Structures are given as C-alpha cells and as structure tokens.
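Next comes just one chain, in structure tokens: the form predicted alone.
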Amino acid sequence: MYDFDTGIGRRGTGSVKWDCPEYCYPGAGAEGPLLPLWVADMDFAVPPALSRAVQDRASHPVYGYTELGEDFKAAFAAWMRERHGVAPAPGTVHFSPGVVTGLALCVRAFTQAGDGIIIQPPVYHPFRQVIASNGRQVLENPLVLTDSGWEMDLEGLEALARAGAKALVLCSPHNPVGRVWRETELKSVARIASDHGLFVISDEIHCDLVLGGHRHLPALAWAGESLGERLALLHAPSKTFNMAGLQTSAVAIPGAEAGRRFEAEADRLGLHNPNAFGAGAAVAAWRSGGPWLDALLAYLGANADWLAKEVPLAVPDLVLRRPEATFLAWIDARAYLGRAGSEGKLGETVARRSRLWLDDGAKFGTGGAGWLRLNFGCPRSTLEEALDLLKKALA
C-alpha cells in the first residue's frame, strides 16, 4: 500500500541533508556527488493525509498569521493516548518550533545562568550547544557500555544530582546509541530526580519510531506525580512523519507554573504563533498516519536487520548492534582509528575515500570517538550502495 522501495530525487530543493555541502567534512565530495546518511531525515514521501492536508492549505492564496487552535493540543493528546497509553491534558500542551527550540525555551525557562545541566553523551549534540550557549554549565554523565550494550550509569547522575545540578536533558529514546530505556532505569531516575531537585527535560522526539520487541515509556508515565513541576516532555510529528521541514512540535508540561514560566520565556523570545502549514499537517499525521507509521516500522525494522546481518560481513572488524529505535544506526568502528589513512575522524576518512557521508561518533562527544552513525530511513537500495561505499572506505 505504500511505498518505501522507490527512490525519490530530493537535489534542487533546498534540502539540508542532499543540497548542503557545507555541513559536511571540508572539501569532501571534490570528485562527484556525496551520498548523505547522515542528518536524522528519512527519504520516504509523507504519509497522503499529510500531504493533502499542505495542498488544502496551499489551494487558500492567503498565508496570514495562524493560530495553533485545540485540534492541534487534541490530536497530540489523542496520538499519544493510542501510541503510548498516557494523554497529556490539553492545558498543558505548548507549541515550539522544533524540539531544539523548545529545549532552549526550558534551560531558559527553568534553570539560571551558571547552573549545571546534566547530559548523557554520546547524546545529540545541540543538547551541549543549546546548554552552552544560554550560559548554563553542561554536566556529562556518560553512557557505559556494557557486553549488553549501552546503559546510564545511574550512580554517577545520582552524584552529579546530589552535588548541586539542578537539570537533566534525558534522549528517550536515545539518539545515537538506540537505547530504549527500560521501565526500572526510567524508575531510578524519576527517584534521584525526585530526591534532589532536578527539572528533567525528556526529549521524545523519537519515541514513535521504536521497533519490534521493545516499547517506549513516556516520561508522563514514569514520573507520575514525584516531579510535580519540574518536568517537560518534547515531542514532535518531524521525524516519524518526516515533516521536519515544516517546523511544529509539542511540549507537555504538567506543572501549571512550569507552563506559565514557559510561556513567558517564549513570549520573550516572540515565539507566538506556528507554520501555517505545520501545525494542520500534524494534525492530519496524527489523525490519519497510524497505519503509513505501521507500515514504516515494518521496513524500518527489516532495514535495521539487513545491516546487523551485512555491515559484519562486508566490512571486517565493524559491530553493529540492531538498535531499539530510530532510524539510525550506531556503528562500532573503533578497530579502525589510527589505521593508515584514518588518523583523523572515521566520519571524514570515509567521506573523502568513498563519497559515503556519515556522522562521526565524536560529534556525539564523550564515549563517541570511533564510531559512525548511518541514516537507514532510505530504500533498501540506498543502504546496498552505502554499504558497497563504505567497504571501499575501510578496505
């Protein structure tokens, strides 16, 4: 009913992950087009409600200031009600323009200049630049990886709490190692936050993208009421709908006076009113896009199985665990650093002896140098040709 096999050509449009050469490594690509599996934007057309809900709008020759409305607030509440068990209640449903907006809004909103803010690298990284920036302190409470795979080192957050922190900015999923975090290490760190005082800030942006064997516990559930206001959850339809480029997302906030504060920092920064576009498209996604979602997942889950079996075939001494969730694939190549002609980022050395463009790990920061993270929310094709790419990189 949908297809996710088919190429479609995205260069000519503006696009940051194909038409944007200057987010990529310096000179990389000098001999011919690069293929792009990095940024976190999947190449499958959007769900059709989605798309006819863009051409309704477009079809009105007036593009004025638009209101967020209630649809926007019932649909999210409705969206996570069925996916997810728990429904925000509509007061508490804000609007920002992208999840990095709005974890700027609660660092502004919520903590003070000079406060430590903790965060669990290798992470997202604008999480230490939206910290950094607003003249916080930025905290690392790295991941430890197991010979289970990635997990928090509960201990050292409940010491960085205890020692004065006063934020945790929590991935859940996480992005980039593909944790989806269980319904106990959720648990412990509601009770140190609990215990100490910390404000958590749970990005969720991909708890919608989670595949076979595993679910995804939003914070609204496993906080209960321990937090009261010192709790905020982001959310947004961009990456499992692919619609990032038209700029909606949604932040729960339970507590009525963390909602106020955050309004008021919004209000500040003039953040009032959304896309005229986005927010009626994500109300169609949320409405109408559970069975594309469905049927993504399904070739989500098949892709990520294809590379666990063929990136150790093809390519010696890689290890690639099936991540939990996202799109996303966390790629050990750390037998590789320091090999002739990768002295340098892994990310960079691919780039320029294949044309393959991947993120490196040390983007991610600590406990990231060595490895490579690799968008498979493309068609099946794409990743045979990445593959064969990278093969040739690390020959």
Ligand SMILES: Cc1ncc(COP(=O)(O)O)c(C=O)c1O
Given for the second form:
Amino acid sequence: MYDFDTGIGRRGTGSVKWDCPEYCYPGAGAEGPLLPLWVADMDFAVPPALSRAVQDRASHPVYGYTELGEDFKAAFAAWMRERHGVAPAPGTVHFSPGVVTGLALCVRAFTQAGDGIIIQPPVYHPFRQVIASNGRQVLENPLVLTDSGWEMDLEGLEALARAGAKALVLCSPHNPVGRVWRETELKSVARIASDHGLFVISDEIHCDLVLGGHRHLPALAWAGESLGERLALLHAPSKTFNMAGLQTSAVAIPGAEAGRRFEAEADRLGLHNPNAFGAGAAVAAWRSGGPWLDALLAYLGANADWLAKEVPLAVPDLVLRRPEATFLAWIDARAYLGRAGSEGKLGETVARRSRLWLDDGAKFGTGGAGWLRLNFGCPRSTLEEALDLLKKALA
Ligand SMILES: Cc1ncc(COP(=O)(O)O)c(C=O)c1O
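Since the structure above is the form predicted alone, I would like to see how the form predicted together with the ligand looks, so please show that one next.
Everything in the complex follows now, all chains and molecules, and the chain you saw is the first one.
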C-alpha cells in the first residue's frame, strides 16, 4: 500500500543530507557525488494525509502569521495516548520550532548560568553544544558497553546528582546507540532525580520509531508524578513522519510554573508563531498517519534485520547489534581504528575511499570513537549499494 522501495531523487531540494557535502569533510564530493546515509532524515515520502494538508494550505495564497490551534495540542495528546498509553493535558503542551530549540529553551528556562547539566554520551551531539553555548557546564555520565549492550551508569548518574548537578538531558530512545530504556532503568532515573532535585529534560523525538519487541515508556508515565515541576518532554512529528523541514515540535511540561517559565523564555527570544504549514501537517499526521507508521516500522525492522545479518558477512570485523529503536545503525568499527589509512576519523576514511557518507562516531562524544552511524531510513537498494561501498572502503 505504501511504497518504501522506490528511491526518490532529493538532490536540488536544498536537502542538508543530499545537497550539502560541505558538512562532510573538506573537499568531499569533488570526485563525484557522495552517497549520504548520515543526518537523521529518511528518504521516504511522507504519509499521503500529511502531504495533502501541506498542499491544501499552500493552495491558499496568503501565508500570514499563524496561530497554533488547540487542535495541535489535542492531536498530540491523542497520539501520545494511543501510541504510548499516556497523554499530556492539552494545556501543558507548548510549541517549539525544533526539538533542539526546545532543549535550548528548557536549558535557559530551568537552569542558571554555570549550572551543571548531565548528558550520557555517546549521544546526539547538539546536547553538549546547546548546554555549553548557553553558559552551563556539561557533566558527562558516559553510557557503559556491556555484553548485553549499552547501559546507563546509574551509580555515576547518582554521584553527579549528589554532587550538585541541576538537570539531566535524557535521550529516550537513545540516539545513536539505539536503546529503548527499560522500566527498571527509568524508575531508577526518576528516583535519583527526585532524591537529588534534578530537572529531567527527556528528548523523546525517536519514541514512535521503536522496532519490534520493545516498548517506549514516556517520561510522563515514569516521572510525571514524582518530578512534578521538574520535567519537560520534547517530542515532534519530524522523525516519525519525515517532516523535519517543517520545523514543528511539541514540548509537554506538566508543571504550571515550569510552563510559564518556558513561555517567558520563548518570549525573551521572540519565538512566537509557528510557520504556516507545520502545525496542520502535524495534526494530519497524528490523526491519520498511524497505518503509514506501522508500515514504515515493518520496513525499518526488515532493514535492521538485513543489516544485522549482512554487515558482519560483508566486513567481518564490524559488529552490529540490531537497534531497539530509531533508523540509525550504530556500527562497532573499532577493529579498524589505527589500521593503515584510518588513523584519523573513520567516517572520513570511508567517505574518501568509497564516497559513502556515514557519521563518524566521534561526533557523538565520549565512547563514540571507532563507531560509525548509518541511517537506514532508505530503500533497501540504497542499503545494498552502501554496503558494497563500505566493504570497498574497509577492504
Ligand atoms: C535525539 C534527537 N533530538 C533532536 C533531534 C533534532 O531535532 P530538531 O531537528 O527538531 O531540532 C535529533 C535529530 O537527529 C535527535 O536525534
């Protein structure tokens, strides 16, 4: 019913993924176009209802200031209830253009200059950048790689909280390691945050993209009551429905006072109205995009299975654990660090040798060196081409 197999040409659309080799390494793309499997957007057409909503709005010739309707908050709440079993009260939903903007607003609204904020690398790199560039101190509680996969260091987390950290930025599910945090882990986080007064900013942008056999637990469920005024949940339809370019996100803040502080911060930055297309697109996606998402998840799950099987066969020293969520494979390529030609960044070596553009793990901070992140939100034929290139690069 939905076609995820046919490639869609994206070059020439101003796409960050396809049109901006300057984000790769110096000189990238000079010898021919790169095959980009890096930044986290997918190469699939959006759900038909979303596309129709944008086209309907575009057909009206005036694109003036737009208000975020109550339908946005209600549709978001209904989506959270339906997919994740817990809904924010519509009055507690706030707008942010992007999730990173929402994170920056939370950092500014809920902490002071100089405060320590915990991140758990390897993690989505703007976390560090937003905290540091807003004059807060980045405190690292690195994830730990065990035989059963990446885990949070709960003792380390508690030690930082006890030592005076003011907030935690949680990535749930976690990009890039692909973990869906279990209830026991999240309850420990809630207990630590509650005992030591941590504000939890839970980035749940990937929560709809949970692959077979796992279940996401939103912070509203595991921390809503215990944290009260000290919780913000960041979400967006952007990853789920491939509409990052429409710059529309939702921030659920259960505490009334915290909600006022968030709005005051948005005012200080002059962030008022959404763009004319995003909210309508989000409402259409949340209301009608469920069947499309289910089909997408089946396709992504099959891509993940294929990669987990084929990557080690193609390149024996690579290790890939099937991600529990996201469309991002986190490949252990540490065996290649230090081999001839890969002294620098492994991702750059791969791109120079084969024109395959993956994210180098070092980008995600402590624990990331020697890993590669591959975006499998693309047709299987693209993955097949990418694997041939990866094999060539690391041969
Ligand atoms: C964990 C996480 N948060 C936020 C974002 C980006 O959000 P936005 O583009 O809405 O700022 C990403 C994109 O990859 C992400 O992985």
